[in-house]
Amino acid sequence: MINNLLEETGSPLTIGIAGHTRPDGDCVGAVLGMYSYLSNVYKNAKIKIFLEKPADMYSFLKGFDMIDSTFAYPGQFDVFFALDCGDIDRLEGAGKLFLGSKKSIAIDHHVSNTGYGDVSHVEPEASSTCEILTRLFEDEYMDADVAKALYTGIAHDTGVFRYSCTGPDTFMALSKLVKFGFDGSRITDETFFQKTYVQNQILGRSLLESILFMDGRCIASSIDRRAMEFYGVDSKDLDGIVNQLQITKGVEVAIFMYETGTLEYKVSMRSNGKVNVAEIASFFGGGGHVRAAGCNMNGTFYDVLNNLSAHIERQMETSQ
């Protein structure tokens, strides 16, 4: 566990920072608010970002546009960060880049983290990597731009502060970050809320053709590679869908899953409290929280379906 951040990272001339595939809310937050407290701290160091493209609706983040997709550097890093990742595999390009720098640090609250890199910090309470990150900085080298990725961060991975991941930790980070100065309301409403309209039709689309089961304790959806090219959407636009049906009344797990390849599926789910989901994510490579997580599965959607269902069963049995 770290202490102190600064020492732990010394006094380096090269940086990298990184975070899982698919990048949510948190884990932009957390990677472009490290990015910018660590450009604060050591002014003459090179700072290099690397993750998977993220939504445009992050754009109003500092170090967006520095982002590399290419996860391409040809040296050597003297500390890499890796964030609000629970597996170095996720890491993805940038797996190897953390590997091969001098000093590895991996900040993280999934439960399921591995404890990978040389220095792993992982606080499996914490609502967020980006609450984490709030408590590591200190205060001299926070500024508005650290403050409103990590306030994009803690926002996110809380639901706009619902899900019971939101405890008294959450809202002392919450009132370090707010006396900054920007406008909270509006980072909700245009990177949580706003949905374009493309959007709202593959939501609507994924509401018409969900299905209850186990006598409407669960639900699911799904949507194929042929209507996410009809509509003209990728993954990114098919984020909150799953919370949409989370909130069905009478419902305790709620499963989103899309096609990514022949018999190929990347699966989200939520549980409201009787289920691990993390475990059952667990078990078919995945991982997450207790109440929110993922993982790819084969099969047609009716294969996953069953495959899911026995363990979601089996948990519901003996939580009775």
The other form holds:
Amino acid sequence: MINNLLEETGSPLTIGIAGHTRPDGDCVGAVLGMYSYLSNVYKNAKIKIFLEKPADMYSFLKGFDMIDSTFAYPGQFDVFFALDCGDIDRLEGAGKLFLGSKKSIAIDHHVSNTGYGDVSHVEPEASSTCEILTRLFEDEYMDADVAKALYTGIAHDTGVFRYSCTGPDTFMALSKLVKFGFDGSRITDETFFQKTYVQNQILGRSLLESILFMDGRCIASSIDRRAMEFYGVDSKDLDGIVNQLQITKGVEVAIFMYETGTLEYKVSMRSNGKVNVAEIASFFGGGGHVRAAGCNMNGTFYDVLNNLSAHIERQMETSQ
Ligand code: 5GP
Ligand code: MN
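The form predicted together with guanosine-5'-monophosphate (5GP) is what I want next, because the block you gave corresponds to the form predicted on its own; please supply it.
Following is the full complex, with the preceding chain placed first.
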């Protein structure tokens, strides 16, 4: 229960909440779900949310307008929560607020979590941080706003209840949430499946230009800055491309990367299970989960691919 995590703090008067850089559905859901929940528990507390601006499609969630993306705060928080974030660097500007708080609590499901909080509650088997929060939250303080946010997060990190991380506990959590009554299919349609025209265009282009290698067991594609400028897209518009690459028949590992600077790429990897991509991403300074991970890498597209392939090949050899 969340109250156990808050032991010794009594009733906090100031609470900070943050999540990882480039927040995805689980991160946004966890942060806003926590915000709504804590607002119900601590009616007199001042609660602040620090997060890079999420995609507008999440604006239906309560607390979205309260998100502070400046990370500027002069004081010290009684309690600070870091959610869905594997390491302190990925908290970006919120890192120093987290470390400077009286009690820092990290709640996460990344296997690569470095244990950077005063309390680090990490469940690597959980589908999502939102699944963990659903278990930690007490019914009494939950409402439809909390439930909608947590449902959104679980839906996103499970690929709408399909990925192998979806287990019996995930469905138990979902059953606790759906009782609050909201339109779940509308949430998944509008935040997960629906794409803008340009998002579909850039997805199509990534698929057209993808390359298969290692006898069809790996697929890779990249988008450079010129293409992003041409289509008028930012990194949020590229979410989901790596998952589409991954469902190519015969593929074990999918790699998608986009250029973030000269000879700099943000890399996303997905695996069907034989290859542990968290291990590879961690080797290159990133992290994530066994089947979904990411990192930043330098070099040309082919340099990056060669570096990653060596690790993938080694793991494939040893797993045979
Ligand atoms: P995505 O490929 O969707 O950006 O990320 C897949 C998973 O890996 C997510 O759980 C995400 O938090 C994690 N991840 C992606 N990039 C990084 C990174 O640079 N460092 C760490 N620690 N985790 C990452
Ligand atoms: Mn997550």
